[in-house]
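The form predicted on its own is given below as one chain in structure tokens.
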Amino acid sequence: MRRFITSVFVFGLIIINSAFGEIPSPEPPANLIAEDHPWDHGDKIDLSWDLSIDDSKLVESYRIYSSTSSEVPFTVVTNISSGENSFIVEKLKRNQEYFFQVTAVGLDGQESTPARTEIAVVPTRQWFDGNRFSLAIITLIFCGSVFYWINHARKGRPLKIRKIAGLEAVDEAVGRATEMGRSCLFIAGIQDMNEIQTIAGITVLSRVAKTAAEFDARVEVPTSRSLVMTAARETVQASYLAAGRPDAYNEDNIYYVTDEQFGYVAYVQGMMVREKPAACFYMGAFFAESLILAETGNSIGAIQVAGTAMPAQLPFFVAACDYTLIGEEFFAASAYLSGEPDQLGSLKGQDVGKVIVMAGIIIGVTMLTVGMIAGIDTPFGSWLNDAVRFLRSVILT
């Protein structure tokens, strides 16, 4: 009905215009008013004005200008459509003084005076980000999670851990090599220490390791990186030792081959050709050489035990591996084969944290759903997408 009865103004004014004279230009807005914003990063002022008195008849827009100076020319913002009082100016630089001014576009294009603001404002950095309120109730909710099982795992309480099959089958599987008299082939995947997957990968050769000492099994392990050669050398000492068995470790077994990706996948695919292992444990990072080392292993027969965060390659070995360990299944590795209260605390804090951010979103998702529906505006969009985004980023670390 607004722009009907404006429309049809517009049109008298123009006939008018036609007959005597030009569009009068708008009055200006009044009392321009420019404040910090609250609980930022430290960039931004929000501004507020009194609309012009022409705002229902003449006034097409809103034009907002700035400067770092009462004296340096004005920039123009933005424009924004007339019956709003009230602007959000981000992208700023922060502690940079700026000033602002406001004026009222007539429907010719013709602006009013302006009104400007004659004390510099500073956006500045407060100590928390309103935007990201939701996302710290998140954090409260897992790290309180995390807290709490932790003290429960201390005080030696029990603590239920799903069992991961492709662990509780290192015994199987170094059994059978013991039974064959064949070795047991271990590889940390083909990145460097730097990588998380190879530090988890680096975890359970330490208890293949320590299972192949008590069951006077061989352990090789070939690696593609120098420095995964050292710590699988200590760690795999480590094991024997703790196995009561240091004499017979063998740090021969444990070798550098080359760095070059299908260089290592030839030498590794040739020797297990050659030397036909029982058991195979592939535990890491791993890209094109997924398929052809589980696809070699299947053809001799090894029983094989793989473990990799990464999504491409899963196919291969759930396909080709007798088990598999999945994402997280293959980080949990640590908590689960160690049985320390705190990485068991920890593990089992996080579980319950994203059961209860699941739910959340669930009950999140149906209200927004429902208000939509219903033509309500619910406060939920933003939530969700924060939950959403921190959910996925401690599900794929």
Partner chain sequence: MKRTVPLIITALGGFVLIVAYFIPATQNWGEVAAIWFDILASIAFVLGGGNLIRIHLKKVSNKGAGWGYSLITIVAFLATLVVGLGKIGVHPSALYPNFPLSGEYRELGSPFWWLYEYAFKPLTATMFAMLAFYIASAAFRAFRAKNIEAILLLSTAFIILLGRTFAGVFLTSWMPDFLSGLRIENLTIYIMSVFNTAGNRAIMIGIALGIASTSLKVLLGVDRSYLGTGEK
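Same protein, different state: after the form predicted on its own, show the form predicted in complex with its partner chain.
Nothing else is written out below except the one chain.
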């Protein structure tokens, strides 16, 4: 009803003024304040002002202008709707002086006189990014828990780890290859060394190579990246040395094929069909080639163990391989295989992270559900809704 009366009033005012040939400009906004935006890169300024006294009647929008000098003409930054009394100006030059003006724009486009900033304001860069404050806290808690549990394990306190069938099968697979007098094939994914899954894959390779050295089986590692070849050579050599068989190491078994995804797959597939390895390990980042490789391995009767953190490829590996390490199991492999307390401690730290995430999910879902049940119009429901919004847009951004 109030809105209707206001509209009628405004409309009437316009009609009357039009009839007399003049439409009044709205009163200008007042007390324009410009301040450097806190905790940023030095490219933003916060503006705030008191609304024009005509805000609810004659003001269509506020127009913001900026200039690098009070003498240089001002250029329009943007228009924002009436009722708004603050704005963050972005994409500014760091350490540059800026002046601002804000005008109220009437319903017919007429502008008020401007509210101005009298002194220049300079965007400056702070030493910490405020947008990432909550992420820093979460990182500290997570890293802290990993440190704590590594330290805890070092003191000799026992840590329990559940059995991972896929990793138990590594020795079995290499043993079978030895019995059959065939080789083992190891694929460390098709990504480079900057991919953490490739590093996790190379870690499993060290164990496979060590077992193969002990059993006197041959491990063949075709790689799709040059740097992975270099890293795999170092790792396999170390494993042969640790197994007391440095003489059995042959670097030609670890070689580069091609970076091209399907060229690599074609080579590996052909090699598998020709040489029929008895055990195939796929440990790393895979894409569409996962099923082609695993089905070919299946067709030649190889025992196959896969590990990847590519969720899209997991179903294919699960369908075609004997064992699959799913996501985090794959990352737990090095700790599991080494059995070193340091590494087991890091797994425990990871569990703390999981507890935090689960708590966050439960708290968020509960608050949102209760808020919906209570109704968004009630003070309690609205408070819960604001809390969830804060959680989403401030803490989790």
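Here the rigid core means the biggest group of C-alpha atoms that line up within 1.5 Å when the two forms are laid on top of each other. The structure presented is a predicted model; accordingly, all values stated were derived computationally and were not measured. Numbering follows the first chain given and starts at 1.
Comparing the forms between the two forms, the C-alpha position of Glu260 differs by less than 2 angstroms, with the core used for superposition. When two forms of a protein are overlaid on their rigid core, residues whose CA moves 2 Å or more are considered shifted, and Gly109 is one of them between the two forms. Once the rigid core is overlaid between the two forms, Phe287 does not reach a Cα shift of 2 Å, moving by less than that.
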